[in-house]
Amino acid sequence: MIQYILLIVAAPATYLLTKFMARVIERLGYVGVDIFKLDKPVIPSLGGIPILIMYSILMYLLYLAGFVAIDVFAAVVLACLIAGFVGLLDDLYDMPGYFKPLACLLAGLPIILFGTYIPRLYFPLGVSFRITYIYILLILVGVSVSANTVNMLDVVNGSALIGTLVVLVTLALSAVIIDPSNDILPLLALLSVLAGFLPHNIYPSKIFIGNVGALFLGAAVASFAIIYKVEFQAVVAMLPFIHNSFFFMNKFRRFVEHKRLNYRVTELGSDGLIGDAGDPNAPVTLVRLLVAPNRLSELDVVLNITLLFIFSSILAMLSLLWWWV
């Protein structure tokens, strides 16, 4: 009943810290501009620290209480604060392309020092391979790969939220489906924290998650996918996300954030709406091939995103139907 009571507890406790916190990031200078607005208002960043501290206090009051395993709760919340701090870094000093991938490997090490996979890939028709070392590296990348291929969909108003909170929410069930014996409490408590900040992050956004939470939230995701050897419905859940970074990665051979291009991908017209720039030599982003048919509106972007998801998140659960074959 405890743990119930704390996951309740945490969704309002995160909105008002959420609330608090955003008028001091403000005050301290740390905004952005919110470019798909005709009025271009300025937003306080940094968003991904409340959800940093929420989570981190939340899995510690589990853990104290007995409810979450030391080498869960360790691995989980240092990959997650690892992963958030590389983004703090890059969201305070504006560090390098290559830092944030490199940076996040790191982030892959708390999961292999507590143990907490099993190095064996699963597959539909109970198809499975035991890579023991070859994991492990797959673990640091895994890790790495995840948390930066959300942080390039962080474009328009919650779109990596709401596109983590839909791959959470699948992978909970599936992690439960392929063993009811799984204790996804952790997973569930990230969610609650993200139901509490999700009120000032959607459109129209009160603040910015930042690199910092992006990359939390990547690997989240990727931890979450590990210890509960959900790794393939993961990746078809993510589906929008790989796609946005895979023509990214095709065009620049390495990751980039919209705010390093060099080439106008999509462009605000005086209507409000959003369409394609026009540059040929633009990448395809998941953005520009939603607005090249017709101009939408940043909501409508947003829900049409929301949709790829929950459409990539069906299917990976229709891959569990051939767990009992």
Second form
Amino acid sequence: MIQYILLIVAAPATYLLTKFMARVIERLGYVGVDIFKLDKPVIPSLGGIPILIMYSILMYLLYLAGFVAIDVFAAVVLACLIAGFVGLLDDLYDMPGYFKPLACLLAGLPIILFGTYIPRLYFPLGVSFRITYIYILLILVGVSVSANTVNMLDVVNGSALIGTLVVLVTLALSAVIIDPSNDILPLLALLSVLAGFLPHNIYPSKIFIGNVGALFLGAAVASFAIIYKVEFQAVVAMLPFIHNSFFFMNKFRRFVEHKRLNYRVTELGSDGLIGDAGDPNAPVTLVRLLVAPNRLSELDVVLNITLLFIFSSILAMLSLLWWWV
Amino acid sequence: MKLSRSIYYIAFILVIQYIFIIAIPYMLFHLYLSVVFVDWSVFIDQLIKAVISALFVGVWLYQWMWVTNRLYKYLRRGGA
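Having seen the form predicted alone, could you give me the form predicted in complex with the partner chain?
Okay, now the whole complex, with that chain kicking things off.
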């Protein structure tokens, strides 16, 4: 019972902590311009810090109360902390483009060190591959790819957070359906914390999650996918994320900070609507595809992205129908 | 709420990728189950299988890129 009380209390606690930290972050000068608003408001960044703090505290309390095993607690929290720290360094010091993908490889290490994985990949129709050594490599690469792919879709108010929330709900349902003995309390804890943070980040945002938040969320998704053996469902539910980052990578064929590239993917019209900038050098990102035929408001872009995530999550859940065939 | 006219096309592309993510492992699983490429070394045999798998993944990603680029050009021409 106490675990559910902790989960319920975590959401308002995160809300209040974020409200307090937003003021502190703004006073310290860590702010970003909300580019898809006509009046270009300045918003506090680094919103991932209160999420990271609250999630770590909540997981520690759940561990102390005996509801979360030490290996799962250490693997998930350390993976999230490492990815969040990498994002924080990038937020504070504007690191080179290759830094995030390389440094995020380290975020997979706790999962390997604490042995919270089974080196077997499962697919629908009863297909599975035992890949003892390659799986370890896949953990390192998978966590880094997941963290960075979430970060790349953090382009409009709340897009990365809402996408991650939909993916996490899909993973929770899949984990319970595939194996009812799966203890999804660590995942529910993250959902609770994110629910408390959501009102601050959805359109119109009062705080950005920053690289610290986006990398943390991506690492968390990958960690849960590995621990609960729902890698396939995670990949399918994350298809909009993957689609977005894949086209960015394909265009530039290297890790580079998008701020340093001289191109414009989208533009804000005087009517406040987002349209395709028509730059042939720019990658065909998800937002660009959405606004290519008709200009949309930022809120509509967020809602369209949310619909795509719900659609891909339904596809992920559908695979469970023929999982054991 | 205003839906993008391209959202149906993007959803269709996601369905295609979903089918490939299921079909490619299924096909490779049955291929590897029945075929031994090299019987004198398990390592070389696994290596060949890994290379074949990587090729399939490469072709899959290429078609994803090709289909999306086609869609983008179609949308820019005012197709949707």
